[in-house]
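One chain follows as structure tokens, the form predicted alone.
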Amino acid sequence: MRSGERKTRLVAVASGKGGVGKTFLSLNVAVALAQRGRSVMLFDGDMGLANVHVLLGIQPNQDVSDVIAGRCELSATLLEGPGGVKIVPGSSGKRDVAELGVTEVTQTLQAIGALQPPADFLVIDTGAGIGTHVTTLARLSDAVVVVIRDEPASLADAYGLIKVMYQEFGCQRFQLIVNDVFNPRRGLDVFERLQQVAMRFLGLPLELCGVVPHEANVINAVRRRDSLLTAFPDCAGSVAIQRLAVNLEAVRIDEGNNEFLIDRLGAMPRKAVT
């Protein structure tokens, strides 16, 4: 599959840090994106610990580590999310499958990419961390959300992310999320506190998609086994979801990409460490 010749777009959903509501972020958005009118799937990409169909409260019958075994087609294993999202359920628990190697990663995201009829958007939940999982699939993708919370390790971590993403594969452009805040001049700070080390550190501008505000019924919608914006879709939370969704769509990626996914990793230049 070429990316030239695709429609989908790949947008990977990374942490520095675990705990900053990343996996719930990538439900609600691939749902936002969903009830604008996109054909959305959602892939648990959480290489070993997947759980977004703990999210969810669905027991898949088969998942991504019984396509790499060969002991099913992927299609089969496609389950009906929120708002008619299709999800491609990683794997957990399962050591082969958390330490798959960067060419198995990016054959699995090709395959899913291949899937019949293709989706607007294949929004990917990585894992947190610099792990070779989460870089590769944000290496792959077209747009990469970074989640970030009023936190020290939440920033700390953040910035080391988006260094090595940087420095080490030439990725230029990212995303920031700030995650659950009690007020929105509060995300701006947090957000801009970050764009001053990566300019000092790195000459690297960040770009704000959105803020989104401590919402007292995500615990609420976690309890339904529900995505937020379909069983609380009128909450301050919901709402600044949607305008990510919104943002998301106007990102702009290189339409001219025309390399098999596993030939970009190749193209992207990658930069001294310093």
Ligand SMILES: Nc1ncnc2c1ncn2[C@@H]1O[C@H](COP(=O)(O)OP(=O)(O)O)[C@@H](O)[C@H]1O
Contents of the next structure:
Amino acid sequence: MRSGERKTRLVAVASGKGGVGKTFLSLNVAVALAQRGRSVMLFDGDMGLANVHVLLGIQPNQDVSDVIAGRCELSATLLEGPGGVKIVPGSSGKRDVAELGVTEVTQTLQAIGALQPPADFLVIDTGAGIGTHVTTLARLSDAVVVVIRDEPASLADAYGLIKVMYQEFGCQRFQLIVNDVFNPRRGLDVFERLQQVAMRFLGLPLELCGVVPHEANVINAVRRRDSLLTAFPDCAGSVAIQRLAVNLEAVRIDEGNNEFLIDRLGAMPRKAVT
Ligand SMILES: Nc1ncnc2c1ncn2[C@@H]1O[C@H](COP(=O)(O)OP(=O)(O)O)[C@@H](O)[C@H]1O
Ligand SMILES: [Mg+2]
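Next up, the form predicted together with this ligand. The previous block was the form predicted alone.
Once more the chain from above appears, this time first in line as the rest of the complex follows.
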């Protein structure tokens, strides 16, 4: 990549366990980055059970499954989200998309990354579990954000995700977000607990990206079909997410990698999905 040319930073939001706040945080971190003057795309990578658009009360005419089937161009699916975030909607209830393999997921992400003009950030909401979609989206990203809540199943599943990403894909950096905490001190303890396990069994330090409080206005933002950051910019939850965005801006990316996404898998996808 020539110096001065812009490169999109990919941020995957994963968790292992469902219901911990990935979709809420993906949307709101994307809006926070946009409010800081960044151009941001948000890809609903929970393929098969996508719901970013549901959160915003939008019914997309076309989504990523139409692109994969060759029915439309990727650019035709783009939705305008809060704060000027451009959303690539995922599809819900379609088995063919839910069962896409590594190559198709890679091609899809590559096509999104190639959209013009290039965004500064591409935030990727992923689904639950540690299946192929999640691991592929995570290993193709510059930053893997792992969302946890203060409950044993969340910590166990986040550890499972980190272990797989580390041992099978050599991923060494994980940005942790402790979400939905009732006491910030407790949030730090939860992070420490997971970090101790990761150190003990994997020898791997984790990075704390931030702690987000339980926020009563989340439900009010959902009722307004808006993001928390645009509906209630001054509430404690929004302020915490604004801080997260500052930390995410500091994520390192590989310089000199002009084979966007292809090099990272070590395999050349056979055809692009545009
Ligand atoms: N910090 C928070 N405060 C209050 N409610 C939250 C918070 N984070 C998430 N939620 C709520 O928790 C539920 C699950 O969040 P969601 O983003 O759908 O999780 P996931 O995508 O991980 O399955 C949603 O109803 C969401 O609005
Ligand atoms: Mg979700």
